[in-house]
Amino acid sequence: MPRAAELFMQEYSRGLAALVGLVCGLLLAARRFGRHRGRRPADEARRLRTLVDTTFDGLIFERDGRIAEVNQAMCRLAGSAGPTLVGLRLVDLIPGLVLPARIQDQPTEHAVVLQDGQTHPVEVLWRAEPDGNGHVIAVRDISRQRAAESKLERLVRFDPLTGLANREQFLQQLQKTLAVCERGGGTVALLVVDLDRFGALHETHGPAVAEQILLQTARRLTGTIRASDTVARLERDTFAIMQVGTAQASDTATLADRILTEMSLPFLVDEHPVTLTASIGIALYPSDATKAPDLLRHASRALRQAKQDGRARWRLFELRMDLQTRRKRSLESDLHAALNAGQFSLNYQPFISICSGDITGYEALLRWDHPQRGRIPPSDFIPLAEECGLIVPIGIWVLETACAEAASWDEPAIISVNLSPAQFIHPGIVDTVAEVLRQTGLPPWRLELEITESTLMDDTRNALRVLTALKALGVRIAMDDFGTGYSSLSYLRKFPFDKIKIDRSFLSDVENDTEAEIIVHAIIAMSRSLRLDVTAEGVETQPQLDMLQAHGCTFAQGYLLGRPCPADQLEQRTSAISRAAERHVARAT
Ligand code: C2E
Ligand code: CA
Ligand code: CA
């Protein structure tokens, strides 16, 4: 029982233990006052009556196991009228009730038995009369608070919306299966079912259309399930299903596929259909798992998976994805530590002008040289410091670096950092570039900004005005990885960039794919109409240089012009990279 309902019982029956001592007392001095005062006893019994019948709660007088006499409350509470009660055996208006010689100081709880035979649930309490001849018990009427106490049971143990179990009460009866499953044998499949983009549907059609959906989920999850089975709502848009006894992992992948292709029919909302998929994450008991909290875990785990492999699928757990959260939490708790250990070094790539074959800048790239680990890869690294927010003091030594290594070099080359979405709506962004600039004494115009769409979708008007100020910094702004994102010509218009950056992912198509190089040669008309500069990445080979400048194309970068290296080397490779720019170029040309 929850604390504040048990202390409301503790004052409730302190209430009852009040009533019968106040009858008591009452009979007690009754008796007394008659005598002394020799008041009739006729007055007194009117009084004591009147007194009786205003009490809320039912009194009984016994005498010998039999009902005496019943207040108005009593006959209520019964039912019936006052002489079909007295006379009764108590036992048969009350069972179970047995009278002790000892004083009872507890009210205990019992039923009392209506004249249709129905029972109402009654705390009783009661005390010897003064006389010695039978008891006065006083019967409380508890049936609201049991009402009120189930409707607070089904609060905490359900899902008010939906009706269904919550994650506490899930949790417990799916503890308690496996309980059941480890003495007997057999098996449970546990399938959490996630509904995909559902922030953005309950951001576009708002809360009661969300709710609606969810509705019908519940509805339809219900209803692809045995009896036998369990659905439960674990938060906003998450279910489980606990699949008992399934003789084999295909019986759960027969559900899994049913519950895809329920979940894909439309959703009517006010007549109006709304689609929409979800994924599922599953995990097996005892193969995966023998605790209700691990197999919840493990089936999180696989539904992320299938996120991951593109949504509206199916992930059975593999001990594989345990081992990749487990290395990433590791790998998270390393990357705290490994700015203040000097693992970190910037690498710096060059890109060229395409028409002259001259190095223009470098992009600095960061690197992570873990102390058991070796080198890690910055695509392993930097989500994760986006994820933890590292990013952004990580990110504010990449700019510190990069811009003193670059204010100390004797060619005015453009230096090219990249900002991730978090350091980018960091607060503090437009602060930090400006004391960089001021600190290492680098030109505004040799700082280049490399941000990716992405930065731009959540928050466009943030976005803008950020990007706003740093240019009245004097940087410049470059639109990295242009062609994998939403490609909006419009962020291109609305947005005041100096470059876009073509994703290496063209160029290496673009051998082999005759659309690769249509979409190449139509970024870089349009990027010309709009005035700014293309660098293209990732060029390996001549072939593919030979095609960037056919198309008119500005800059380029990429291993065949030069591999990231580290600043020391950086003025030896200059000489070769130029040398070999050149000739490329000259071929090119
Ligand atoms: P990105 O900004 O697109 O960087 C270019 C990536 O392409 C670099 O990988 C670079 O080494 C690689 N690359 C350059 N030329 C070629 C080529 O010809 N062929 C191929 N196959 N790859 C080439 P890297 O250094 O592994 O960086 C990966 C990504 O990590 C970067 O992609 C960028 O998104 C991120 N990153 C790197 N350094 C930083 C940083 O300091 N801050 C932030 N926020 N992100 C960074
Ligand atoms: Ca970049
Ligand atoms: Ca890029």
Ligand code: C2E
Contents of the next structure:
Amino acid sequence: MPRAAELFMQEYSRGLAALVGLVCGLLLAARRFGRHRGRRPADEARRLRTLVDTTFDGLIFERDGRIAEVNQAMCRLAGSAGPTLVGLRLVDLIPGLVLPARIQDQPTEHAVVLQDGQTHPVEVLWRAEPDGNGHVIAVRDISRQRAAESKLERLVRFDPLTGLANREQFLQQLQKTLAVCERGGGTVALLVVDLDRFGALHETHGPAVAEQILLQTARRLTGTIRASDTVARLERDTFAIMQVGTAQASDTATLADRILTEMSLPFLVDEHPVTLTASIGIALYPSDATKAPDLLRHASRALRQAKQDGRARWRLFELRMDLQTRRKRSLESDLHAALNAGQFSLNYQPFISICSGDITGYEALLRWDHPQRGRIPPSDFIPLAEECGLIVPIGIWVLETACAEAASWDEPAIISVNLSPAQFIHPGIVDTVAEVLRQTGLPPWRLELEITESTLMDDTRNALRVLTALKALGVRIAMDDFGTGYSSLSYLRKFPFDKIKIDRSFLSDVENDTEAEIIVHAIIAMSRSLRLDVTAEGVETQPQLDMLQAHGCTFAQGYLLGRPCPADQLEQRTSAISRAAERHVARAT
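If the structure you just shared is the form predicted in complex with this ligand, then what does the corresponding form predicted alone look like?
What comes next is one chain alone, with no partners or other molecules.
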């Protein structure tokens, strides 16, 4: 019983005990008064009866195991008139009630049998009458209390929106199931289902639509499982399924495929279709884990792998995932020390004007030289830094270092710096950029901040506010990795960008895929109509550069035109880069 309900029942019991004591005292006083004042016993009896009938709780006067008298409250509680109760055996009205002296004045819970055979929960407290010939029994209706406790119990154990078991209840049930399997044998599959890009849907369509999607998701998942399986909602858009007694892994794979198919069907909200997908991570008992928390952790790791592999798919937990996680934790520990130990450095890659071949700016690229592991690829440590929150201080160091070094260059080239999503939403980012510009003396127009499309998806209103404030400082804003998201066009109309960067994946296919060239051409044409500059990333071959120049692209960046290098090598390599870039541009012309 919840603590609040327990305290409430204690107060109930104290009140009930006081009532029983009062009635017994009145009976004793009435009898004594009747012996000494015999001329008024009828009047006093009527007064006593009136007092007893005005109480809110039921009262029973018992003699020899039968009901001798009841008050009106007891009649209402039992749904019977007084005459029908008088003479009835007490155990027929309240089954199981016995009156041993050792539990006198201690409340017990019972059920009153109604005329239609149904029962009503009550709390009973009794005391022997002063003359020892019977008992006074107080009966209190606790149906509302039980309903409140049931509601509280449901709130504690079940998700209020979907009615599914919540995380705590699910883990308890999972642990009990695993304990049964451990004693008697058996298998359990745990599937963790997460909606893809739910944050963007919530932002675009609002909370009412998001709630409808969650409700429909709960119904779809419940409809895909057997009666012996369990569905729960673990958190906002993450659900779990416990599949018991799977004969082999293929049974779970079949269920996962069925869920993916169901989730790929359009959701209907206010008669409008909304398309969404889901990703699934799976862990098996006993092969992957024998404890509920471990099984859930492994299924969650498999879910992350499914997300990394492109979403809308399922993945089984594999031991290598656990090994990768341990490696990540070790790398995370080293990452904490790397910033203070001076293990980070910046390389600069030029981007050139396709028209003239001139170097117009450089992108700052972070490098980590680990004392034992050597140079660690950014693709390994940048996501880890974002995950553990270190990307914010690391990002500030990159911004400060890049601006300070760029301010020392003889040529006023633009310096392009990436802002991670965590940096962008971090409070005070605008003040940080303003302070870095003030301290380094770099003119604002020479700083270009690159923002990925995913940065804008979760909170477009705040994103617009931040970007507008950054533009007010005089810096340039570029959308990085353009074309990899699903709503880039709407972002270009809504946000104050100066440039877009075509993702390198389009350039890598352009020589062998005519559709890729059509996409690149469309992006360039659209950007020119919006008066935005375009930088094409990943230019590695002359045909790629020829195509970009033919379609009117503004800038190009890639190994063909210049590899990244440290700041101290820029001066000696700039001339060579410029000559090579001019040759490539002239050849394209």
